[in-house]
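So this first bit is one chain, no partners, the form predicted on its own, shown in structure tokens.
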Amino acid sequence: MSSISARRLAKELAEIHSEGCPVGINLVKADDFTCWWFTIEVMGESLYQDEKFTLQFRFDSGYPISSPAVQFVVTDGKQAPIHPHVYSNGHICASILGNEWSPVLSVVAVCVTLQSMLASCKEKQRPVDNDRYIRHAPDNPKKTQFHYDDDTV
């Protein structure tokens, strides 16, 4: 882990542990610079309401600079939201992990962006290509390349 990323790291964190998350994001595990795990619920009325998903970041050196390797987590129970743009393996389609990633993005402004995803969906449904795509799909979601097309859903 790089200085610049580990500083950058404990910034988020130490900002998290004072001043809270938003409603609906719980940090749920950061004990270290490399994995931490939240957890979001839609808040009011939704598709999703009282459902609780788990969201996994994973960090290398290049953080902030790159980003993070974002999905939902999928074991001991825990399921993805059945969406749009997100696969059933837990891989998530969002521009903001990809080719609109930006460093002055944090790991709670991904949060928030997801939670938003999910509380503007209309019908619940797996991506077209869902059943091809995690037949082949990568164990790291950044090592797919997404086509973004659909910011409707």
Second form
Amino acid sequence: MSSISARRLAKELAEIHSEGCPVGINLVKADDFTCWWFTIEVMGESLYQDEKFTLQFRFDSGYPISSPAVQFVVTDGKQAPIHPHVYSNGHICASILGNEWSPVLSVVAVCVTLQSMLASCKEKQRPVDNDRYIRHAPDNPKKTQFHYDDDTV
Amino acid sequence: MPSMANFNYVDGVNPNLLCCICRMPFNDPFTTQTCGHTFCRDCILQSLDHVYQCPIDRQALTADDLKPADSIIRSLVDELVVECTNQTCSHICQRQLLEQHLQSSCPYVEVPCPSRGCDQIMLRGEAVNHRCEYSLVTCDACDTEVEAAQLEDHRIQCYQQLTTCDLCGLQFQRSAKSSHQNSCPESPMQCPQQVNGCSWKGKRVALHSEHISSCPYQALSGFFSIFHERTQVLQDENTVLKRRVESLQTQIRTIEIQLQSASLALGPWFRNSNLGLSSPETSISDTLRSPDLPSHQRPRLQTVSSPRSVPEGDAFAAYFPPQEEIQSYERQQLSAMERPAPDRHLEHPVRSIHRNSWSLGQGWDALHTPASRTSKQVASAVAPLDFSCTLEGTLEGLRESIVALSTSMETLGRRNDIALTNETLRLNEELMSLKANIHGLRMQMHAMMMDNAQLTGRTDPLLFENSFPTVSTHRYHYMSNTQSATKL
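Next up, the form predicted together with the partner chain, please; the one we just looked at was the form predicted on its own.
So here's everything in the complex, that chain up top.
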């Protein structure tokens, strides 16, 4: 792992420890600079009231130039939220995790974006191609070429 | 050269100087010409490899749109103070000077052995003392520099050659040079007692044959050794004592600070209690400026035993400025009040009213004017605190003063009550007599009017009704009487 990504992640982690996460987001584990876990819950009135989800970030040495691999954890009894852009295997179809990723974004910024994505959901449903996608989905969601069609959510 | 990302910045860095991509202060900053954002050169070039847009606002961006950032930004980041990238090195300097430090002076940079032909790598700091087979050493026999590995071979040849001592002219093999230097009779020597002050210098041969036997310092060498020992002991003791004095000074300083805060809290009592400890008489006489203080002292001590039996005139004199007028007034009033005969209490206010023979309001004012004057004095006069006394003593004194004051307040209230009752009684009596008088007048008036009516033969119904005693209150009678009188 190159020192640039490690140093950048170390700095982000230090900021999380010193300033804390935004409301509804909590760091679960960040033992190394390859995989971090966060819990995320939607504050206020929403379809996901009293539900808590776990987000997994995987970083490669290209971070922050290349995006982190972000998905919901669906093992150990954890569930991915039922959302038109979240597949049942935890993969998220969000442009900022793909071609709209920018190195100025941070881990916390991604969490906040996903939190607001859940908060603005109008109807709890899986993506239309959910079954087809999870049959062939790669392990790393970054290998999927998502087609971003909906920018309302 | 270590990676630039490993800089450790000594101070906090202004967030405006941080690159959005690596979150570190700009390193070789470049600014986009299209949108004016600044990044590290490496960061933005890596990002452009990924996607041709500005990471901040996603505007289209190519490497051609980048130009080096303004020199002011460059100076700001170049002058940031960083630690040396070698963690064992404690050197800190401006970022732009670090490279120079690493290249030339950092003792923890790995450098090749300075000796020609050696390919060992070592830290610069150790290189000075490094000895390898290639490092040059000086032959002790001929003073030429040879590589360490060849020293043995060199010596074998060198030692066999003959040489001549420069001083005594003796010829010997070079191998014996070092031993000769220690024994050459011509070599310059200094007296072994030089440390004790002997300034003799001369040849070795002269040292032993002449000087040692006559050197006054040599004779005293036994004394010097004892003296040195003692000095050493004294020096050790001195250092211990110095340390002790330092710690004591620190303690004294803390105590002084505590004392200051304590004296600040105690206010004027601090100084006086301090003086009082040394000489109470002088401290009292020093602080006694107001003339009524001694008189205050006396009653205060008396009130301790029996506050109620104190002559209150004196006690009052202590609390108010010594105006004879007030004092005499108080004495007079209080002595009047303290007389046991109850008829005096009744008699005194009535008498004063009779004597003054003013209206009711005036009489009341006259009764109370001195009292209001004294109350004004209470407000304006500062209570004579006795600073010469201890704080507890003063507090005790103040408490007793309050007790005395409350007692006198009580008597004053009682006196006022009695005066009021007497006044009311007297007024009632006067009112009754006035009423009787008025009644008589009314009856006379009535009779006159009836006579008049009979004479003229006409009756005024209104007058008749008003003047007739149909209404029973005296007050109404009085009013109607006045009316009829006006009409007349």
